[in-house]
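Only one chain is included here, represented as structure tokens and corresponding to the form predicted on its own.
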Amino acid sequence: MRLNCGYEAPACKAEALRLLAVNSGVRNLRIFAGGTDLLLRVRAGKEKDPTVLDISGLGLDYIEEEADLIRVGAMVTLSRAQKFFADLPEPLRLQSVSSGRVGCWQTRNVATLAGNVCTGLPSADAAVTLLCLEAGIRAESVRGSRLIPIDEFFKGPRRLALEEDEMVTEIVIPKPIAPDGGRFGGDFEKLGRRGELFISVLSVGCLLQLNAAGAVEKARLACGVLAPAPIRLYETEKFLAGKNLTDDLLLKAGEVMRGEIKPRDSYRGSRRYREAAGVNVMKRVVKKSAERAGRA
């Protein structure tokens, strides 16, 4: 099937800028790193009068590991991701579980891990991880470059914090440091109807640092489809900080949590569902994180 859009192939960083400058507010350029999600939209329609600019030529398949941090070029597959991600200590292992869940095998082969975040859908999994590892996404124009913090990043459903001049080069991911003592562990669950090849019904990640004693010294908990983007959830955070963990104080941290989460009701499921089961979830995956720190 032809598809009816325009197309550029920027050969360098500083062209793609370039034409994302000219351009601004005039036409409709789409940045095309995968594809997975802007060829649909382009074949249905929903896209008007589309230009395609094509950043696979720009050298932003990289991954490079620094003393305290990870930076992740804007190329980087979801297959790389997870790769890359399984063999780091806890928590940061914690990205490798979403990467791996988004899609197919085939559809992870081809789509970004940047892409996936830079859909803007609630649904976007890799996303729901790099909130809890609080990462951060460089975005850069011809002005120059800046690093947003993620959990500015989302402002509602395909709405980005990006001016329309400027697009996501990395993302970049800061390595936890815990205290003597201190240990990490983290969790992440998606909902669905199959195993692959489904849109979220709802998930939820966890980054959890125990003290010596066992207590919660820092949770980092968020989730998609509950809300109209991916979300932390600040103030469940902020009640299981300093508790010790157990089956009452997660279910009162349920009770917090539904106060923060606004999910809809849509054909995959009702918003009492939603609300229901994304505590369910919350609960697991604090406990398997706790679970996970404790063998850490």
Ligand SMILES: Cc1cc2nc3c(=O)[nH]c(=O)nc-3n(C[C@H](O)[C@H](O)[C@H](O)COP(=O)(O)OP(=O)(O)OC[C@H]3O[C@@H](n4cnc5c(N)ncnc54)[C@H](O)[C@@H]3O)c2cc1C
Given for the second form:
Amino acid sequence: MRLNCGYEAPACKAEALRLLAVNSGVRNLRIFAGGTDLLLRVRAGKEKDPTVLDISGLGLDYIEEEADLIRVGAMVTLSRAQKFFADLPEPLRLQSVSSGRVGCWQTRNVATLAGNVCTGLPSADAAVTLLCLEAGIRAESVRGSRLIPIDEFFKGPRRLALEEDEMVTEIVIPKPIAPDGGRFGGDFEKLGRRGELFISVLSVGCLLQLNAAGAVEKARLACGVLAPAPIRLYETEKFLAGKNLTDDLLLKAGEVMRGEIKPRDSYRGSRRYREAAGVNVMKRVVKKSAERAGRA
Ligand SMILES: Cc1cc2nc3c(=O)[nH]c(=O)nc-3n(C[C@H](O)[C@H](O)[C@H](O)COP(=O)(O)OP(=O)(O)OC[C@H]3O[C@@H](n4cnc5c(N)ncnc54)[C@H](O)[C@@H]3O)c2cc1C
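Okay, that was the form predicted on its own. Show me the form predicted in complex with this ligand next.
What follows is the whole complex; the chain from before opens it.
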């Protein structure tokens, strides 16, 4: 099937940024990474007179590990991220878990981690754990480069903190440090109607740092489809910090969480179901994260 759209395939990043620049003369440019989301929209006529900007030739398919961070280029596929992060210690392993839950392996072999984030969808699974890991999103344009904290990146469904002339070139993930004998653990769970190949009804990710005494030093919680975009659960995190994890504490944490999510009704799940199930999934991922931290 032929797609009714223009096509640009720049050979380097500078050329791509020139095309994206406001005065380039090419309008309605849509960045095309793996295309697993974009091409469906073009085919369905949801993008008006688009020209796709193929970024596969820009050398952005790198993963670079430095002493205190990891840089994941915008063309790194979810399969590659799944494999790379699986070999890393807690809590970085978390990024492998969520990357490996997107679609099926055929999708993950072409879909990119950055593309997942840039859909701006509340159901973007891999974005949820990037929120827990406090990643930064590198945006570049002819005007320069900036690093946007991921919790400032999502503005609503398909709305991002990106200017029209900007492109995401990499995702920067800091390596968490646990001083004084602290230990990390993390977990991610998505709920849906089948075991595999489904869009999340909801998802929750957790990164937990336990101190030497076993209490919560730091909690990082994020969720998908429980608000118009993936969000951090800041109030629930604050509530858990400094406390020993007990069933009673998690029950109260669930009440705090209810106050900061805004699920909606859809054909995949009702608002009430999402609220109740979201709280249960939060309790499970916190418990599993604590178990993993205990083993680390
Ligand atoms: C069968 C199937 C199953 C799926 N299952 C899931 C699932 O379980 N969970 C899930 O989260 N998603 C799922 N998806 C959606 C999609 O596959 C993923 O979100 C994927 O990660 C998107 O990556 P991509 O590289 O294909 O993005 P593309 O389709 O290339 O781009 C997606 C959007 O991001 C923009 N974009 C891409 N890269 C950049 C960049 N570098 N800078 C700025 N903007 C950019 C594009 O313009 C477009 O608007 C599924 C899709 C299919 C077809």
